[in-house]
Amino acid sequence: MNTNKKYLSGYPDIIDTLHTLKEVIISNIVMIGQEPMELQVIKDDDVAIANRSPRAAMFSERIGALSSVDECTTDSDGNPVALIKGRSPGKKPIIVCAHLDTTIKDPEDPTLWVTDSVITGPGIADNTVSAGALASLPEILEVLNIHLESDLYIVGLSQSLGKKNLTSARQFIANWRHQPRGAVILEGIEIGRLNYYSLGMVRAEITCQIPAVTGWEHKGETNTIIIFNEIINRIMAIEVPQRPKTRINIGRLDAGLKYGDTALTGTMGFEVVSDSLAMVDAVYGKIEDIVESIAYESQVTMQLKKQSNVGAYSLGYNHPLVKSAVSVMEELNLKPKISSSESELAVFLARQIPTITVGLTHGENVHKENASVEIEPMFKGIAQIIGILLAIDGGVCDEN
């Protein structure tokens, strides 16, 4: 392993230079963030040839126009991919990526508002700020006069969240022919975030429907809210071990239409997370039994369906990439906040690609329409990306 630590120097100058690119970075954030995420059919002479996200198309347009980008294309799964060729073609490539979608599904007003200190609007914290910073990366590297030895692939992942179940990352990695040198995944917040491991996780949704009637027949009788209450009680009675550490999170419940009418339909979302994927499967199996038994007992239609899942993987705190990232953060006076991430990270680690996830800035109201991120910390957040890429390019992920 190369022990050169040049990546730990020069940050004041890097941050000063990033400030000169403030308008470019914010412009990319706003233009990408205000585009719809949903797939739209692309046609050639009225023949459908592909599904493309307008947001992904904007990402490609912004990054593909830069002279420092050697190639820019969209892969078969709709992911925009840009290439900056390195000085040593024989070295393995480096990947830096961010998901382009957000938890807010194409809001009626996608406007992002910019002031001197913050950017506000739906999806900005997760993950539009990272998408804009990623699209700015080639210009940032050019202005900083940084030329990597490795090829650098910059990837926007267009379908990641919720029911999409990390589809973009899974397909991108599945089609990757050569083992990358290392990878960095960008998330909007919080700056100092450092993920190098993922827990086993399954997210699922339970739907409940009382047999079709006018509603009056069930007045005062059981309804989906009462049924979900019983499901929750039984789920909470499941014994989960401290080792392997396991937890059940019930995060969403939606049922009923009016205060005075019986709730005839409803959905409930939950996740099971554990150090052990076997324990995740065991707990999920118990929840399957609970749902099936209550469906029979209450004579209602119920369905349990997995929405997303990942395995349990870890790069390990002692890995040189993790140690290097910690050193970069400390050089920038950032305190590392280490936790798991059940996201694209697991997909990369499953392929034994040295990978970490980092955050870019501070933010509030993350998954709300009025989400906001702070502009000033973003420059340190981008500087850390530069440092980590230089560390990978310097050999911290290479075998002895």
Contents of the next structure:
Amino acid sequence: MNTNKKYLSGYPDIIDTLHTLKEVIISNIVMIGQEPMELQVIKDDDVAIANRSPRAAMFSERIGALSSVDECTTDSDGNPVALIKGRSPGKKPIIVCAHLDTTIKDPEDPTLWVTDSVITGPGIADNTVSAGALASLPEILEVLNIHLESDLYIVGLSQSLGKKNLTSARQFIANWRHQPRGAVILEGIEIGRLNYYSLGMVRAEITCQIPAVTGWEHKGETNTIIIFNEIINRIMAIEVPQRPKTRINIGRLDAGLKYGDTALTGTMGFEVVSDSLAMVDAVYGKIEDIVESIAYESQVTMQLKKQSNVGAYSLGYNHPLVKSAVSVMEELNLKPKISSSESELAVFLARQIPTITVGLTHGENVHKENASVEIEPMFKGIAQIIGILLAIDGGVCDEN
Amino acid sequence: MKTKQWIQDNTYHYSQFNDIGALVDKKREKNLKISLCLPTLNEEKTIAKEIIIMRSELMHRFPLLDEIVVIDSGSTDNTREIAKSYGADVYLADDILPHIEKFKGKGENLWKAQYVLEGDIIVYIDADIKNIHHRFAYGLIGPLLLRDEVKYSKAFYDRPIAVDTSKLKPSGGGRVTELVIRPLFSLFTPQLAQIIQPLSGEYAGYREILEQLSFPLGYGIETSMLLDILGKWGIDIIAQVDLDKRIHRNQDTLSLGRMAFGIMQTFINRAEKMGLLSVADDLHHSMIQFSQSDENYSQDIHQIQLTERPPIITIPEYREKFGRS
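Form predicted on its own already given; the form predicted in complex with its partner chain follows:
Let us now look at the entire complex, which starts with that chain.
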């Protein structure tokens, strides 16, 4: 396989051509991104008939109205799925997807602002810009006059982040009867990002509550912050190996109400990440022991609960899909930045579907309400997707 | 009662016009051009989104609009540059018909827009709408294309207002409507009291109607349009369309007070001409308001003149450009 092939050589003006759809792409981003993600009850004659995410519904509305889309439906898990039929019915399909949910729930102002160079607003970088670009893909392929051999499934994944634990991706793949040729996952930022492997990971939350009772059996610590301090000290004392590379990230701590009051409740979020899922399990087991022992020692109610977990999988740098993606990026003068991704990628790789995750543009303040993305780099980001789809359609995933 | 029948026949929800393809077919059948005008003054935060969505949905996907034109009052921010970058035709109001006396204000922009726009139907949409959607345009165009007798359409909304930059209040818009204009309409022209939001900034009409209307340059443009249309053609040529939610910037009470002053000024002027009331003496043009600082009250006097542009059909350059004899 010649992985130095120029996949975009047939489209020398691709960036200029994509600019002709600038308004369409930004409209899709804005119209999808300003809709709430949370499920809302749809009533008919005062009777609840369905739960629907307005954002997923808008995604379907935008993509379903296009004449180049052959079918558009919503699967049993609420994921909007559009199909553009390929020219060769016997070929396995290709999947391109992006998660529709964002980390900011119920923002105070859901409005997105557009200037001549930037789009700003909650969730725009993760992952509204991708959702809008994804919804524009049928029109992009049409204007470029690209007709793939394979069927192309365009999927908005509606429940991915946090406690949703990649539910949509897991369900979508579980319901998939035929092995796809390959898949591309879109993330808003950063352009040049190339993920082809996931580390083993578990994310978990520890909750601590001081019982509101008195008596000799409740004479332990009376402040959850002090208790969490002890938990952190003991977690930090866990010896993690250099190989397989393993780390513990303590990312969230929330306890107490006021400066002068004793903190009676609290939560702490952490993740364990490793090249080896067995090592993740081993470290997690040690944290379980720590939590259990401190609960007894301090006479408080503690709970350790897994929020999400993924296995360690890798396509390998030598996989033709990865090599082709690098070639496409180099064609576009993008420098690939390789890292792991513990997201939908792990779910797809676990099913042995050749999959990569790429980023679309530059952005700032990713998980804040004033998140922003740059408009101009997005066109290269989209061109990169086209190149990768052409590579998959040309057979780079078929040889392994 | 006729007004009840009017409400039933002439009140729509935008979703009744969701088949935009059918509107395009009707526009072609009638051989019409449709123009969208966005009057601006320092709208750099919202103007791009309005142009992008209208161009994408009503020019690219469905060719319902033939042009999008921004008429700017002299913004000091990047409004004009941003609007140009997204393909709108941008004019500085002062540069249109430059030999006539220059005024500032939304009414001036809307009046001068008639000279530069090419459309047989003109759609006016404010440029400060945060939740812009193409329904704001096609909802207003719908009754004009599908009902031959309707020549002017007016928006109404379930309109939350932005209390500050981050909080939305679910109701409370339209204070001047409920406290000023609806009582006046109810007293003098009850047919117009059936219009749910007579002061809404979004409306559309056939050029043949708009060119015959005077345009007050201040706050009274919407009020005068309705009164003049009622007086010249009757209410049956008006339709009103529910455009759902409109999120916009809130104005403080003192600003609304000055708006109410200008609207009453326009109303009384028109009502006198229509023989509905007589005022013994000339009206004053000063709005007196108070502000408090360090336990002292200071008086703020705002001069609010009733300045109007005549029907643009009376301007020779306009008559020449559009072949009006």
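Residue numbers count along the first chain shown, from 1. Nothing here was measured: the structure is a model prediction, and the numbers come from that model. Take the two forms, superpose them, and find the largest set of C-alpha atoms that agree within 1.5 Å; that set is the rigid core.
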Verify the C-alpha shift of residue 377 between the two forms: is it 2 Å or more after superposing the core? no
Provide the displacement, in Å, of the CA of residue 12 between the two forms, taking the core as the superposition reference. 4.3
